[in-house]
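The chain below stands alone and is given in structure tokens; this is the form predicted on its own.
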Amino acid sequence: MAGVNDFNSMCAECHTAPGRVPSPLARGLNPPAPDLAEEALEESPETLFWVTKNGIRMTGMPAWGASHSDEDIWPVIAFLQVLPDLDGIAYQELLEEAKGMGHHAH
């Protein structure tokens, strides 16, 4: 549950959350940010963690490890494992349930 708030704060602006339209920032990224629901099905949690922690050069993907501990990043990776099953309503419900949880608690 903690990972949904952190995803919403750290990832959704570029990768677009379920049920939302891409932000102006997301529409302007070149190369575009991948769909993390698809990436979660294709990549291992360890690979997703490495990319989240270290970033990807020459893209808009930051190295979150510079400002977040491993313990702060793993809940986001755990959330990515359920992301493929979420629609916009389920995503909003999770955000409501997760209030006060995670590094970026709301």
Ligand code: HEC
Second form
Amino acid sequence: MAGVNDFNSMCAECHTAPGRVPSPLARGLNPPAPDLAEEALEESPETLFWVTKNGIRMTGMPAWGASHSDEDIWPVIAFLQVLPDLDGIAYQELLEEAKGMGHHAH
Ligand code: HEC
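What would the structure be for the form predicted together with this ligand, given that what you showed me was the form predicted on its own?
Up next: the whole complex, starting with the chain shown before.
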């Protein structure tokens, strides 16, 4: 539940989210940010964590480990495991339920 808030704050701008159209920022990324709903099915949680923590050189993918502890990053990776099952409505509902949870809670 914490992870959905953190995903929405930290990742959705570039990677978009279920039911959303790509943001102006996302449309300008080259290389583009992939759909994490698809990547989550192909990569192990360990790999997703490593990439999220360390970023990808020479691309727009930031190293979140520069500003976030491992404990802050893992909930987002846990959320990526359910992301492929969510449509726009389910995503919005989960965000409502998760209000106040996660380090980006608001
Ligand atoms: C400023 C834009 C931006 C933000 C914010 C961002 N990413 Fe990315 N991300 C990218 C781009 C661009 C790539 C593709 C890089 C490439 O082509 O190698 C990427 C790639 C990735 C990949 C590798 C996918 C694969 O298998 O190729 C993962 C995993 C990932 N991002 C996770 C995250 C997570 C989790 C967050 C939030 C905590 C996040 N990203 C936030 C831009 C962003």
